[in-house]
Structure formats: C-alpha cells, structure tokens
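The chain below stands alone and is given as structure tokens, in the form predicted alone.
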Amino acid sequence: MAPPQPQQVNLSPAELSFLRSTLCQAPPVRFDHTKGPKDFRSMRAEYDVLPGANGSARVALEDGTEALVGVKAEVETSQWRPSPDARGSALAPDAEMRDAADDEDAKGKGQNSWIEMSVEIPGFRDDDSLPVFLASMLTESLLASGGLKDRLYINTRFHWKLYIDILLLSPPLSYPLALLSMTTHLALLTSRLPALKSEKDEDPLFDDDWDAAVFLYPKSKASASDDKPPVIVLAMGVGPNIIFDPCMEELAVADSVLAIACANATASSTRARIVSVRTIDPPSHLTPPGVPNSMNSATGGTVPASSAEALTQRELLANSGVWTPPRGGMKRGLISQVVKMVVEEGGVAEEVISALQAIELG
C-alpha cells in the first residue's frame, strides 16, 4: 500500500463533514462544482523540452502542480544467458549466439533491469517513502504492460538501458501519481532511438542523422493504437460514489483510493485493459475526529472515561453528521464498479489515453 499524500488539508472537522456530505450526494457535488465524477482537471502539456534527452515532456495542472520527465537511452552489454535447449551443456557463450532476425520482434527477450526510474520531489530525500513508492508503482505499470522492455533489445550481445528521470517542479498539492504517469506517458511516446545500421550480432553501429531516428513507440505500426505506454488514474470512493482525479481537499474525506494503470487493447471489445491496481492510504485516516455534544463537557455532555469508550461512542455516532475518520478499505462491489468505468467502451481509460495521444500529435 502506498503512503498517504505528504501534505494535510487544514480543514476543521465541521468542514470535513460538510465536504463529505456533498460528495456523498447523488449526483455528487465536487469541490470544483463545475466538474462531474469522471471529469479530470485541465492541464497544459508540452514535449521535447529537453534537447539533450531521447524524449521529454512537461505537464502542469490547473492547481499549479508541475512535472518534468526526461528519458535517456544508453547502449549496454547484455549478460549472456543460455537458451533453454542449451542449458546444462558445455557450449561456450559464442556458440549460443543466434541471429536476431530469426526471432520474432525480440518478444520476451527484454529484462526488467533494462529500465531504471527515479523520482525527485521538492522537500523529500531520494530514499523517503513517497518518492520510492511513486517510482516503484510507475515502474511496475511499465513492466506489467509487457512491451517496453522488449523494445530495448538490440541483439544477443547488446541492449538499450533506459533511464527515466522524473522531477516534480513544485511541492505536491495533491497525490502526484497520476500527473507523473501522464507526463511519463508523453515522454515515452516522443522518445526516439538512433537508427541501427549494423546487422545480426555485430557491434551496434547507428546512423548519425537524428532525423532518421526511430520512435520507441512507432507511429506507422499497424497496431499502434494498441501499443502505447500505460497511464495511471486515481479513483476515490466516498460513500456510494466514485470520483476520478480527486483534488487534495477531496482526498481528505475519501473512504479509499485506488491507483489503476490502464492501457489500450484493440483486441478487446472494451478497447482498454487493466495493467495493475494498487491501493493508496488516503489522508482522511489521519484527520482529527469531531467531538459530538454528547461527549463534550462544555455542552453538557459526558467525557468518556477511556479511549475504548470514546471509540465505541464514535462508532455509534458515525452517521450523525459529526466527522469521524473513515476506517477499512473499498468494498468488492465498488472495486468492480471502478474497473467497469475504466475499461468500458468510451470509459475513463480510452478517454484519457486518447486525450494524451492528441496532445502528442498536436
């Protein structure tokens, strides 16, 4: 489970209770009343902003949160691994080399270690829990999609090592996972690798002309629409409602939060697929509870004698309108509803990926 967001919302228990009651309505009234449950915050995006990188992108949200991603590729020597048929034999490594053209698009030859990602956030150390968890979840979604690491295969002796550096340019005003994922998506879509001129298992020789470089995700491929980096979206459960792309104030009253990595899938009838799902500990669990009149001596109430008695009384008053931090996680039925809203035809996944593709093509 990922850690909660670093900044707490300075809202009183009365304000938290009012905000939750508006989000639990049908339809819910969001903090920005102009948006519906499936509406995302507007953003400004640009790509190829770092001339020295193989690919880069910069995205800024309407609340001022901004992220920058740079992708750099380097050629590395591959560690020799015997083929399944040759294991246990005394053949030398050179005897096991095969022609790369004999393999089908280097499928299944990529390794997880060929992708390295780092996340830097202002005010956080590199080994703090938030940057580490963000980098882990972003890397997990890229590896789970299955296509990126195989693209880094050159031949049996060499491969590309991909370095993805993510920088949050401003302090996080909300949980930044979705923003970092969208920025990484754009950076990978615009990443290019030098055209390979050598053949078979020769030492790699590349074309010096950058205009001849090939995209990491080719645009002319017949299945290009099914061949895009995954995107992570946040879904928040509050009462019976589901809200996508929650802001900082909405996360402060969330019952549970899901991080869903999704990608296009033209072979599926829904045109989208789920790559991974992670739960995020909402900051609402750390908010202070309200004090009802029955427990407040200033209003004629009785102060509980112990913390156990206070917890029991708060459980009985959970539906009384007094703010109580939510407990537990998301119910199975609500998770099923979130997945359906993401992968259905014309759903959240298709809408977000299509919008990002339009930005890249623009």
The other form holds:
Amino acid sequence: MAPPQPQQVNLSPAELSFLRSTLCQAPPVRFDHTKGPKDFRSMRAEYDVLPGANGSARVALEDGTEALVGVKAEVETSQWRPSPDARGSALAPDAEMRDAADDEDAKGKGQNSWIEMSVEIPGFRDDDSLPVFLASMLTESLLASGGLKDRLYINTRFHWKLYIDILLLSPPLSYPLALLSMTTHLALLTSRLPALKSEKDEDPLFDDDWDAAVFLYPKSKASASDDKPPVIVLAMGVGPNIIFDPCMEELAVADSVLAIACANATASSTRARIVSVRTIDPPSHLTPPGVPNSMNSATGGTVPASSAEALTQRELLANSGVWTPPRGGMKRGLISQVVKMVVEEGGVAEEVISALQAIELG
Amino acid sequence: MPITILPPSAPIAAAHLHHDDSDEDMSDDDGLPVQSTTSIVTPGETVTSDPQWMRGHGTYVPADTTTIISTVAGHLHKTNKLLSVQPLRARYTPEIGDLVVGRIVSVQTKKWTVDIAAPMLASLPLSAINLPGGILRRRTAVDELNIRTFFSEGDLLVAEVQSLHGDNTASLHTRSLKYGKLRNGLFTSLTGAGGGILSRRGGVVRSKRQTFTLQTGAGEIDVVLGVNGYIFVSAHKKAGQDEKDVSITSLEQGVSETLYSSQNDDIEPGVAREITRVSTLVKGLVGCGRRVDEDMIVRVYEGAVELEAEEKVMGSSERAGGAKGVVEAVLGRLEMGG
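Please give the corresponding structure for the form predicted in complex with its partner chain, as opposed to the form predicted alone shown earlier.
Below is the whole assembly, all chains and molecules, this chain first.
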C-alpha cells in the first residue's frame, strides 16, 4: 500500500492570497458565494441504514464527502471477561456472584472503557495520526457530555459495551471532524437497546420485541430539554472574521481553527453548553510562501543575497498581494467571540442540534 | 437558516441523465436485455451475447466469444448495430491543440510535470515556455538552475497541448502571450465531466473561444475554460500598466515582466466578489448537469445578479440549496422567459 500522503494543500500562492483577501472582506465572501459566514454546507442525511446495528446514520455533503456510522451494543460482564454471547440472551452463569449492593441508581457507575470508537478513513492506516486524533476527539466529547456511560450500566455484573464504528466513505477533502461528529450524533440519537425484563442482579433477560426497545438517549415530551449526544462544529478565524464549517480551500488560508463540541443544555439559561474545545493546526501553516516580484529574478527583481535579508523584505511586504503563511495562535477575544456565537440563543449549536433532530422526526 | 439537512435524494436524479438521441429508437430491440437510459451497466457486466451487435467504446469482447462486456460504468448506447457504453465519469483525454488549465505537480531538471486531469500527468519542457526577456532570448544553463522561479509546485498555468506521446501523455507549451501563469483569481475544477464525448452531460465543451471576458457591475472578469474541466476566473488583465516599475534589466517588449509573478495585484473588493460569484455559478451549472460555455455562463451570471437584486428588494433572503439552488432558480426563470 502506498504510504499515506500528508494532508497537503496544493494551491498556488496567488490563489491562497486571493482566497484570503475575499475571506477578510467585511462581510466575508466565502468560497461558495451563496453562503454566509455561519452557513453550513448543505447535506443529506438518513438514519437506520444498517439493519444489524442498534443505530446507524449516513450523512453526505454536497461536495461528495460521505460518512457512515454504526452503533452496536453488546452485553459484557463487568469483570472484564470476554462474553462469548451476543446481546439478547442470558449469559453463561460463570460470572462470580458478588454481594449486590442494592442500588437502583446507575449514576456514576459508568466507565469510560464501555465506549469504544474506531474511525476509518480511506488511504489512512489505523494508527495514523488523523484517524487516531479524530477518534479521541469524538470520544472525549461523548464521555464529557455526561449521562451516556451511566445508561450503559445494567447491574453489578453486567453492562452494555458500545461499539461506535465510523467510516468515511470518501477521501477527506476538508477536515472531516464536523461531518463525522454529526453522523455519530444522528446514529446515537436513533440508537435503541433491547428492553430489560429481568430485575436487579439477575442474569439479564431482554425483551425480544424490537418495538419495545428503549432509546439510548431517552425521549420525553418536551424534547428540547432531553439529553442529546454532543456535536462538534468547526470554526475558523481569518483576519477579523469568523467562519463556520470551512471547506478545504477556506481551511488552507485559516489563521486558526477551533473544534467546539457542544450539547444542548438541560437546565441553564443558555440553550447549549460547551463540552470541549480544541484547537486544530490548520493546513495553512504548511503552505509555501509566495515570492514577491521584487525578489523574483523572473519578474525583474533581485534575489536577496542572504536569508536574513529575505526575511526583512518579507516582513515589509506583509498585507500586500503576496501570500505569507499565517503564524501564531488564536486571540483570546476571538475565542470568546466564537464561543458566544455557538452557545447564544439561536446560535450555531442550537441550529445544528435542532436540524439533526428534525431529520429524526421526519 | 445556517444549516440545511435534506433527506436522501431519490435514486439519482434522472433529469440530467436523460438526453435525446435520435438514433436510439431506430433499431430493433431484439436480443438486448437492458434498454432503458436510466439504468447503468457496470464493468464486467455482460451486455449481450448475440453476435449481431458490434462493439463500440467502453466495451470489450473476450477472445473466442461473441459476448460483449462493458468495461466502464455508464449508460448503454446503440447506434444501429453498434453498442457503446458512455461512462458516467471519465478523465479528460488530451488532444493536440486543446487549451488546458493545469497545476504543476513536480519540478524536474528540464521540465515540469503538470496535472491536467488526464489519466497521466502531462509534461511541460523548459524549452516550451516563453522566457522573460523577449522571444529571441536563448535558453541558458542558468535558466535550468532557476527553473523554480518560473513555475513551482502548486502553480496554475494555462497552456496548449502541443503533442501526444505513444502512451497518451501530453506535452504542453505556453509559447504565446495568451498562455502562462495564472493569478488574481479563483480556480474551479469540474473533473469527471470534462471534454470530449462527455460534453453532452455537463462540463466544458470544446468551442471556438475558450477564454472570454465577462462584463460585470464591478468591472471586467476573465474566464478561462480549460477543455480538461479546469476553470480559472480572474480579474481582467489591464494592458499597459507595467510602466510603474522600471527595472535594471532591459526587458523586451512582447513578454511582460509580470509573466511569472506569483503576487496578486490589488483587486477591488467588488471585483473579487464577482469572481467568486462566477466561480460558484460554474459549479452550480455542473451540479445541474448543464454544459459550461461562454453563452451559458453569461446568461446564468446575468440572471443570478438580477435574482439577487430582486431578493434584496423583496427582503427575502431565503436561499435554499446553495450554488445549485441558485442556478436552478435562474435556469427556471430563463426557460420561462424564453
């Protein structure tokens, strides 16, 4: 197999400079002219696509990037013995009986290792950095958002083990984190577990009627306050502007990229809460700088004699039509501005979560 | 509404796969299993084993048999007794004289290799470019050392296919003032639909003029339609603005000194906005399965500007479907208006 190609930007310095100048305008002109700074690329989504899984979803972006997520739950004994049985039946009675602490409440009993996530991206090996980082970022937000792992608790001896398999069906054109996160969100939102018939510390026995299965994320009448899986949105800063859901070309000129995992707030004044925030190294840092005319022998300039001289000349030429890769990180003010745009009333987080909810409702 | 999530589309929109072939209804339908234009054949699928049919493009007959097997995924076409399969997506097949837009992939000692969306990378020899300093300038060893000052990796250029080699690799040249490095604009690729017999189903059509200037409200815009499906939209090159920067080396007339510049000129925000708009509309056109040529771009561009102006007056800023939605709306109006 060919060695994995690093995610490299293959745009000329002149294009990068042009893209940046349009994105820095007020209001910004995006690569897709019809979109505003907070607009997401339109996508197509469906759920329950895999018959054998507890929950599944498929989301396709208009540029052809497509992700498929399957959620599969298995009953495991809590002593970390491999359970040969699949879900839905009583397990082998070799599990040690421990004195059962009569505790109905599953709160705080969940363990992080009960959720296992794997991300597969074509052209990348399992241990390449991109799939590993994506998986850890998605797991992190899922565990941080609260109640999920506690709901996997059955009794003192048994628990559900959740396998979340994420498959990107196309090569990663832009940074696929947001897409994978939305697909995972939809899959988890529609995942169901068989209803439990046994009580307390009996060997678990499940209702074999799939219609009686319970949702992994329980639904109540007031659906706005239900616990829902987190969703990650990407925001990038370019000049004074903030742009959500950047495409590949826009990422190539980003000053900084922020991945924000947000979930809906169950009880607070704002409509959404932030679960985790991470900065992502934008590919723009690796782009080759443009050569200004005054330093290019092919355009009548003179090539600087030393690299120090070249650096000085470049500094003087900043903000002209010459592409210079952005340096440095994200300003504090910008981060707070992004966070505010995400969590505010009618903000990005609320829009995304309710749009994904609308898919499920039909 | 910042986000739109739609349910999956119905099994591939049949509208833009449908085209009227007059030859299609002439022949008798005996012995052919699949005849509808909406169904596709896949590579390796047996089209027919009846010996009366002849094989055309996209098909294959194994030795000692009369079975016709498809080699590509696409639609079956019949012309009298000739069977051919038109692929759904194909790469560009270079032909001599084509105007193409390409991107430098690698730099070698005496040539560049260029991605022109063909199955093989094309080559651009150092001897096939105009060197700065006039047409009569001789190529020297210094130029070979400075090869990266002309084009380096990632740079875009417009060139002409000069010759084809035995393995179908193309050799390019830029020995005209029309050709050379591209800057001041935006690149769009429509790969998979470009050129040749595929032109009926969206993509760039070979035409008399592959480059043209579009009049917009903010200023003039140059559009380069590469036959290979690569498109570059840029600010209009103004002639005679080179006097401001007199250099020591005496440059000949003919080759302007900004020929190999990788620095953008100052572009007015209005022009930059229109460039982005044209580039988005081109993508929308392909999304709708329309061909891309000068006439179409001009009509859709004018329609889109009109539409936006009207929306502004009406106060409804509801835009569904992005680029494709806008183009569909414009095309709908154009067809209604005649």
